[in-house]
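Below you'll find only one chain, the form predicted alone, shown as structure tokens.
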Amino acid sequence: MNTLKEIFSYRQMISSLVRRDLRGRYKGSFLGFLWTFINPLLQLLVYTAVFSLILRTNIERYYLYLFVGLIPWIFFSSSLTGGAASVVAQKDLIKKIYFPRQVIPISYVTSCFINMLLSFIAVFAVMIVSGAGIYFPGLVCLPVIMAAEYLLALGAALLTSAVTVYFRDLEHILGIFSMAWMYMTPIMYDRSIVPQRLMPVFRLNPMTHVIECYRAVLYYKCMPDMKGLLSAAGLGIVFLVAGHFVFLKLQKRFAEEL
């Protein structure tokens, strides 16, 4: 709880880290903020291409299938990725001033976030103008399972950040680890197609029941089931107490090692 109170002081300083974030993503891009919008759009049509072209679906409008759980990944990747390096990436600010570490990690997630609250304005302007339409009464749970998977890439920002001061080869690992972690998670495909004996494993997963509770609301159009978002919930939560419990050991030599 001091902890937490600590942290919350100070909330200004994780306000303007966020803000010099948002604002240096795209400094010095033609298009700058649009970005937001764009990278996901474009990744959109890609994987569109590829799957309903070259390796064909059956999936009814595959496009928004893709959409809706593409633009979660994309922040819960971000954060992971991205997370791992923040502690390093300001290693001046550590050294010069004592604030809670954890203020790094914290402020990049919820830079990633806002990131993605905005690109789901895309999202819905999708689902306008393809005539799927929006399911009102899901978008109650949509807090909640954002919430979720907030948890949860904080949690694995804190547990990588911190390692990462003392593995530095961490940040490269994560890239591929990344990348196999999305083909593991049904994003591009439907979860009905995973052999049975591979079903644990699917489980396991985090992603996988955060993404059909996305998909559950945005493409099925009903509530998402209340199993998986308790899983989601409840796995957020233990990310986010390991990611935490690591974070607090492994800080007091941060000065030193970076």
Second form
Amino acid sequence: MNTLKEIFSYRQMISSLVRRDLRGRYKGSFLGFLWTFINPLLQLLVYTAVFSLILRTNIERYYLYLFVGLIPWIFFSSSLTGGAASVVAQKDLIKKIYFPRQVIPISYVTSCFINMLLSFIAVFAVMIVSGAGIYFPGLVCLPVIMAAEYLLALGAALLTSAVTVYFRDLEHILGIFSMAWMYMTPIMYDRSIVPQRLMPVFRLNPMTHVIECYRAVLYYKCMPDMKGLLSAAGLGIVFLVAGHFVFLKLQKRFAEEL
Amino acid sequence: MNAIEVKDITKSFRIYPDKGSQLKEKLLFRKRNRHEVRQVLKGISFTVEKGCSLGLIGHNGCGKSTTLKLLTKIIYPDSGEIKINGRVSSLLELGAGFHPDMTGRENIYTNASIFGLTKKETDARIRDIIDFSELGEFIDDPVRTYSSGMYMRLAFAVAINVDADILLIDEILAVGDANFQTKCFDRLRELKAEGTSMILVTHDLSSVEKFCDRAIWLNDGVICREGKAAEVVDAYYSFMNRRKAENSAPVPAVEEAPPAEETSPAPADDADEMDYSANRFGMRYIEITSVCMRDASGKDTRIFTTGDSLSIEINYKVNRPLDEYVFGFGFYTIEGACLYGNNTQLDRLKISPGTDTGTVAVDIPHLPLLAGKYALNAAIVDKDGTPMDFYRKYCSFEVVSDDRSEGYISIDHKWRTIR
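Target state, the form predicted together with the partner chain; input state, the form predicted alone:
So here's everything in the complex, that chain up top.
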């Protein structure tokens, strides 16, 4: 509880780190902040090309189907892999001054989150331009889904960032791990094509629920499956609590290990 | 009320001779991961009252900086307890977290946020911070364009203006020019008067004495002495002197003054041909073979204590006998200024050595030189002053002292008030 209070009192630091990160990310590049939109759009282009020209799915408006899942996934996977490196990257700060160490993964995940929110501008643009339209009642659920995903991402980042300090290989392992995770989550395909015996794995995967909730609201234009939403939020809280305790335990020797 | 209470803290560090944190290394070289444990702090307790300032002194590696890091919570103690009442600001690593591409003003906000200030709190202080940093219009330039002095001034200005209850300071005197340093000290005094507690870690003993109420002398992870700043500093000072003198190994003179044949220019046959600017010159009818300096205990050394006795022995060898020689010695500063010089002729002493080898010694019962490094000259000339063997800077030697006066010479004195 004290830790939470302390982290809250450092909210200014979180916000300045987030701002620094967002401003610094595309600094010096010609297109600058536009990359926030261009990058996911280009990724979308690649995947759409592969899946509608070569692997041919029969999903209607596949680009949108993919897009509404891909953007949340990019947020989660960058929190996982980038978040792992975040504490090590700030070692100068950690070795020199005191502040609650959680501030670093929190700011990193938050800046990824804001990036996702900005990318959603592109998502809505695609929805309107393509004529798919927006389902307004579903939008009420969107913040809840996002919050659940934020908790998940933060829990993962707390865990990986603390472990990476002691075990630097994790950063590289996570690269491949997050790729595998992406393919084990129904982002590019529908869960209906998943073999029945693999279904338990998919059900345990919190990102399955998250992605499907997004898709329900933004693609299928219906209310998300409440059970799925609740289990996503529940798993998010479990992730966060676990990540928090591991972080708390490991952070004591950060300054010595870095 | 106590601002800081430290109870019996210990801290060890793991020292890895060859650290591997990659998986491959962890699996393959499991043995390599064996580490030594070095205990840096071995049970330290102290308290700092509110508004009090404490100096931590001790030689390198005694645990001062570790103690400060523990107080800032950058690292945690293995055992023991640290209680801190109030906001801590540390001047340990000034400017940590500055972003080179952001302007000075933006960095003030970021840096202040690292100390736990909200934007509103920083807004209220920004004027003071900018004024103190003396950066003026440069405040809106990116920090990367700053000189290192400007950078430090800005960092110091932020750290000192966050209204901390406790300030931890590590070697602050490296900040800026003399004027800015004075300003920093004045500001620290003001803060102290307002009730800010401080802990100062430094090697500059005079600033501990001037600035701190109390001091702790750490040695090898334990508190060696604790008390009024001046007393602790004095005790530490004389301990360091003693240790320096004890640790000095006797120096064989040959090392510093190699035999004449090898390195010195050949003896001149004629006084006119002599190179007076050389380190060693002379006709060499008589030659200095070695000079040894003995301290009060008779040990051949190069470290002496002010007020103790010192003997200089000049060993010589006669090549061509003359009927009279003049032996002399001189003390010089390292820069080459003569502090004292004398010889047997000035002292009206006639020395007519035989035809062989021998030693002439001069005894100084109370060495009046103050702490510092000095050079010794030794010379033998004939009675008309023609150099026979003249050694400039035969060797250098060091003087340690409890007398902390300025200058080179210790002068006996006593103060009194007349009215």
